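Let's start with one chain on its own, the form predicted on its own, as structure tokens.
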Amino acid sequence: MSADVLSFIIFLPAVVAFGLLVTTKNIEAVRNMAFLTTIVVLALVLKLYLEFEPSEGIQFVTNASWISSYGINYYIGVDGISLTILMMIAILIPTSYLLLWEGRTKGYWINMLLVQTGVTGSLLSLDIVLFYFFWEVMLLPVFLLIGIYGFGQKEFTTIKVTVYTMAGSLLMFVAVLYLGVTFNSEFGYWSFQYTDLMRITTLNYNEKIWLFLAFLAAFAIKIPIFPLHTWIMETYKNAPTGAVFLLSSIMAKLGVYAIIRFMIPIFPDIYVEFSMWFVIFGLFGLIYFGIAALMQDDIKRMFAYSSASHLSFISAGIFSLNAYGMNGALYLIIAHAIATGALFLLVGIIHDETGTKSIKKLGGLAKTAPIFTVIFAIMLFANVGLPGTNGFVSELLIIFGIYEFNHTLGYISALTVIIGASYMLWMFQRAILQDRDGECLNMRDLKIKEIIGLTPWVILVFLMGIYPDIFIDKFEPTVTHYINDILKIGAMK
């Protein structure tokens, strides 16, 4: 397969979003076109997964001259790490098109397709100003799904997670230009490559110390971590589902592959120093996370808490400096993004058709969709980790790392599993099995269309539960070769 597959995945949804944006004005037709688009994308992505070799690094590399006076190029490949995301970025998106189908604008299905073209963008890019560029272009379709397709307090809702956003790009623009600057005053040429930029050694103790909190700032902000997370809730409230589904499943998981892929090579001994407090922190944000979840009557606010909180179980899981821990980050990533995702897409057809996201006021529904309540179980309980799901293989794996880094905090790490399928066990409990008061609401149960969207969501989660190797083969090697060499690299520095 050629090496410029990756850049025709990149551009394609993005080509076609501005060709229908010119060409009509028939909403069925751009939806259909659309989500042909992203399965074009894809069929190129199975493709790509089957001809990659683990054990050969970096693959489809292209390197093409951008901005060549500062050194800034287009450059993109994949590894291990990054093809298991861009899969998984495949699959999600044109499946959850189908619970998306009915009842979307024009410009509705245009900001999907250009935001899959931000996000394959920035997984892909090698250059961290290309990174940078495509992490821009990915924000601005979100922005105007939430602020023209929100509820509520959408107009609130936007320009918060605006200033937000954008504070965190700020910083990341700026610690980017002054790495390049110390590289440049280094080596006497520019350059933008993350493996160039790994090679800065005149950067003193402070000035690493400040680069990696404006990059972590810029990045937990996406996850998100605490105390970074407080313009997660209302977003999640009021922004349309398709815009929840993007920012839960997607975007947040970006964050966290950015802290691999750009934070830790840079600063390696940055990352192996402080890597104690970011595993108490990520422990600490997963507790206090499970604990407001469990306050909460709002679904959509409840699968908020709940998905800051297995996001800093990942964040744990990266700095637990083995590759257990990694794995078992990488494995969540996946896992995560599939349960989240499905849950969110699911209590968006509640809202729909009860006009309510309130626990209190729920119930019953068990009995009018069986088909809903039997998918939403699946979803729910891989979430939780239940055995024989992804769910379950994911979290075990980050428990052995952070176990393998410090005894007392891996003991910790198993035991704070359990404030997770609490609330989400409580939730199943009341809003979907239990009557209220002998009622129960008339919610209508999954369109075909929707069971066959999630279908593959359902196989992914035993599949990945019970042939766990099948995936991790993929990664693993890259994964053992990065941790590897980042603890070689940051024991010298």
Second form
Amino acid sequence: MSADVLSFIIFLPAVVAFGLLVTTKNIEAVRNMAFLTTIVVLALVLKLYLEFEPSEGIQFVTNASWISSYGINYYIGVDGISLTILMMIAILIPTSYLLLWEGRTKGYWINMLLVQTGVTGSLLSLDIVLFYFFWEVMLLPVFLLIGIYGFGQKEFTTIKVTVYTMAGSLLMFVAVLYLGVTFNSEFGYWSFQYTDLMRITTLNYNEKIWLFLAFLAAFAIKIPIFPLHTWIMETYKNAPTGAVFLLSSIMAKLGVYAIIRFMIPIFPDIYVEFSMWFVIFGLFGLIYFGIAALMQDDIKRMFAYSSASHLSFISAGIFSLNAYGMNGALYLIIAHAIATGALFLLVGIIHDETGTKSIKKLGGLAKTAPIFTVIFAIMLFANVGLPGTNGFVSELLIIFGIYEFNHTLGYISALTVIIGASYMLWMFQRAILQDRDGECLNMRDLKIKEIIGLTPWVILVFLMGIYPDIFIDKFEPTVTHYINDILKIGAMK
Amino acid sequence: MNEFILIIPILTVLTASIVLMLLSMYDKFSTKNFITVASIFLIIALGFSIGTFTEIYSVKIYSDIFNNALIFDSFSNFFSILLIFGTLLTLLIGEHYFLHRKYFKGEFFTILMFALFGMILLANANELITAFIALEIASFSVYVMVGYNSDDSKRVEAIFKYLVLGSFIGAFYLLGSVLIYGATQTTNLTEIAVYISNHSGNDLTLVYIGMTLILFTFLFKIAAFPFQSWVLDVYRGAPMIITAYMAATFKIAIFSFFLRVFLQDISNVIDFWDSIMYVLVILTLVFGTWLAVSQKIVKRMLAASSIVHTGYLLLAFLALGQNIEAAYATMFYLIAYLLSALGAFGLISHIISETSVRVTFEDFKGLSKERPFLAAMMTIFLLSLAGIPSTIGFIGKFHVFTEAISAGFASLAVLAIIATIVSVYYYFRLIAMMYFYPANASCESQGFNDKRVSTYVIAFIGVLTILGGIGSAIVFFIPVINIDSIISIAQMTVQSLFIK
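Would you mind giving the form predicted together with the partner chain, to go alongside the form predicted on its own above?
The next block holds the full complex; its first chain is the one shown before.
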């Protein structure tokens, strides 16, 4: 397959989006075209997935000069890690379209397409300036989505989330420039490819720490890691379903991915040195957000905290310095994206139908919407980590990883899983199962379209839970490469 | 190269101003005619300036007549092109505005051409007094244009403030020139450079003081701290399109001369200013940001934010002392700012030309529903001003910050980034107003005709802003603008300064 297929995957949604923007006003046509585009992208990614040879290296590389006076290239490619995430994005987005099918406007679909370009672009970028370019570009459509289609104090929310995330990424920008300048002064030419930046040796310890923190600021805000999470509450509450889905199940994962892709290779020694702190931070976030989720009445807010809680767990896995933790974290990225994405979309349906998201006001949904309840339950169990689901495999691997890293922390992480189970199941009992006296909420069941949309997710939940090897095989070599080679470099520095 | 070809552009502009002056005696010519005539002259001038852009050259033109006071080189040519281009865009983007404001008569365009003449002369000046005369020609034309709206009560304050302060600061410049003359016995930049490179220590004291006084003028004209206080009132009182002209094009002219001075002639004494400039960059960024955040009127917000952009430019200027690459960054940033600021100011002037209601942030509510195209273009310009990727403003900031860091000013770069973060707040607030609110009924204007020259020019600038940001590597099929080619042109033009 030609290497340009990656560029095609990245830019097709944006090109279609601009085309639709200027041509038609018919909302249905826009939606159908947008959906078709995501299906084409999915087909291409599937083909890519099958052709990908499991190895540590980067494949399907395109490297063209972009701003040559500063050595900035249009340099894209996939390895096992990014391929897995790419696959996830390509499956999740079209299915989410099916669940958002009715009642959206033209701008909504166009923004969804633009986000896809930003997300895949930053996922596949191997030049850090190019990555930054896509990273910022994907923010803008989300900004518009929240501002135009959100609820409540949406203006304040959008400004807050934008300033917050841009503050982080601009700090990263300084770090990127600093690295570029350092590279130039050491090697005599400009380059922003991460493989080149890895070779820098002239940074002193303090500089490295500052740069590491600047990068972390950008990614930790996006994920979000405690204590940089304050933007998510309002955002997840006031944003429209599509934007919440994108933020929680896709963009947050890119924050995690970026840590693996750029921070670990460039600063392996700092990564090793401070790993203990980050594991502790991750576990603390896991517990903190878990307890916060227990206290929520609004389902969407509860999922927001639960999502943050799981993402803290993922970051703990990444910093556990061994292949178990890293594989588990990657696996949880996928598992969490599926479960949380589906749950947010399902809550979106509840909100559209009943007009409320409050756990106290809901109840008895299971009676009128049995299929809905079944799928909701499956996603819930996957999220909680019930054996047989993908959540179980990933949490188990991370707990192994943390245990190997430090026994005490391993025990703690194993215990914390209980918190997740308790708030989720408690909510499920109150909002879905338990009957309301007298009044009955008329919740419709899922339409056939929506069931079709959710079916691949359900299949994935079980397939990944029962037979994880077919997926882990694809990214395992890359992870092993990371753990072995990069940590060795870190030990030498 | 034939010396006469080189002076054709500036002569064309001068001819244009005289022709327009003569035409303005007759009542039968409409404003539209004046715009057309002026544009034709500008396009001719632009054609000739681009035509001479084939090789690096440096010619002290007709030295027996002008006594080396004027220099024509690739560097000045580069700036002439920008200045003519900026003026042409201002004229065309303001077409709608000019037609709907009765007070814009033929004389106005004469003055605009004189201002351009002064600015090109400034870019070509190789001598302190010539530069002063050129600066004053341009400044006086701008003073007149600031006060052109006879209906607006704010204009008296604006023109008075600007005229008095501007003339006052001009005296500093003259004093500086006198001191330099006292030390070096010359006002010619080339000879001053020779003097500076041959002397040191006490011999240079007067030069230091003189240059510092000249620096004051520079800081005043570009509205850097501590001379920034006039900006808000003057920009507010001036007709919108003139504000655009002052913010973008006039600033380029100032930079053209001072870049020449800094690069070519006084590079040895530049270290003397480092600590002063360091503080000035910080204060300019801080004050500009503070002013911009607190504004409720969009025009004043843009004016205040132009102070912040001056801060970025000064940062690149400061880095100039350490590495010459910063000069290219400055030049690129000037282009980026020209496009985005002209776009933003021009677009607002286009919107308010039929009505005068869109003044505060609140008035921009729901613009996206009323005029989706203009709102989209405004968004592009604001994103570019904020330095968001995929716009030319991002690449501009990228260059400036990279050079600042390589010159060892990492902490200043961090401060500039923080100013950028805050700027996201005030620029995005306007975008939020346009997109996230229902339209404000009192601000709607009926029968707004969008098929006009101004609209097309806005679209053109919008396209340039995007192309300058992503370049031709990502948009494979449009090889028009390449970010690298702008930089290599800038490099080439700077080299022409060192032809002896």
